[in-house]
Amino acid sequence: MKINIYPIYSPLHDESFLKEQTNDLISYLSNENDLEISLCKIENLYDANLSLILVESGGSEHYFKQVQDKLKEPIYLLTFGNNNSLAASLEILTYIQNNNKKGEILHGSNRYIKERIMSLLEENHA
């Protein structure tokens, strides 16, 4: 199963910080299950089984706006636990909402948005 992964962040946090996390999370999220998990541009996220924008700080959501007509709902906002990610996540799930689409939050432990994930991908193809 593929899943790609369109990131944004703001400039004011530490980009080597953020990617090291970010690695972090997509090495737990891959281990032990036959997924293939790739950060893709926004013109190939929906090249996959699954879709999800990564959040990885506070101040992404002028970054979101940018790209908001590029993506298909539901829209799944995948959030760290770290430099004000589930904050600016639920503005963009906001925002969402507020434009009557579909989103969710994809936030907690690494098990259990690994077991979220997996959910999803059954979904997807059931």
The other form holds:
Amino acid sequence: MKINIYPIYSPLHDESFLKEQTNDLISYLSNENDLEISLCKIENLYDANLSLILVESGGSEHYFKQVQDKLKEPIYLLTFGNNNSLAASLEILTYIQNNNKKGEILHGSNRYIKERIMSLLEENHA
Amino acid sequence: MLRLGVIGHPSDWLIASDVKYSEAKSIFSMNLIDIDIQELIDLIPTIKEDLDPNKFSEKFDYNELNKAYKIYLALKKITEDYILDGLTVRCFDLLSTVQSTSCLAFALLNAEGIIATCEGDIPSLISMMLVKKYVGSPSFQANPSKIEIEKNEIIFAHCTIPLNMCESFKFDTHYESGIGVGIKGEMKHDQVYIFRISNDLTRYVLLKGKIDENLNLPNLCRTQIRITLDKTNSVNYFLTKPLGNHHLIFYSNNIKDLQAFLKNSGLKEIK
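Give me the form predicted together with its partner chain now, not the form predicted on its own.
Okay, now the whole complex, with that chain kicking things off.
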């Protein structure tokens, strides 16, 4: 099963640190599952079984607005919490729902995120 | 009619926090007054008064504290000049222009009863004023920062907190910028409420919980608390239908007047 992830972040945060955290999360999610997880360009986001926006930091909300027209519902916002990324995800999800679109934040323990992703993949496959 | 200053526009990342000023006036009797942030930036270097080195017992770089204290004095002058009951500031604009932060200023103003919120966040400003008016408590404006769904727990963090909500506090730099003065407060482990209104002023969330722990995590804003929600509330609200980013945390045993006002004003509660 293939998962494509499009990351957004604010330059206020240390990019190398964000990438390190992103790589850790992807490694965890890839382990023990038959998952092929890739960071991608926005044009390729939907060439996969599941497509996620990875909110890497606070201050990334207006970068979401720049790509919103290319996104399909429901919009899944994956976030690990550090660097105010959960806070940004809340603002983005509110914006999505204020515009009468569907979305969900995927956040919590790594185990919870993995289980939720597997569940979404099953729903998409059914 | 309450008078609330909006100093600078809301920060660019607050994409779901725009408020119609006319509705804030008609629903909450709050008059939102736009003030150019350049007025604040120009005022700060004209402040001659220096911080009394003995005002705070906590140790920190005096020059940084003094710069941050002048922001407080400048904001206080603006509240007097415009006869304001509260204000919000597009505070990240101060990083590059003043090379400091308004976290200390907000901590002091809020402790004095002058409502002050970060980032030009108007729903937080209105929410905080409602808590002051109908509960009589100060509020901690904070970012939801981590959630443990299985435990119904949520961590909140921000770099400012009303000093009178802290059992103790230390100074640190502001998290995102690494400059200025942020507040690392320690809060009493007690019952709290988590509150905010929606930006269209039609809905609100009011969740009950208990502060279990003050934290010291490396990649979050300086004041950090862990709250376990009451069994009747769920952290799923934050992941599925939030009303925005910033939420307000306040201590209280009596929220009846706040609930009654919100209900009578036609706002719908989100759970």
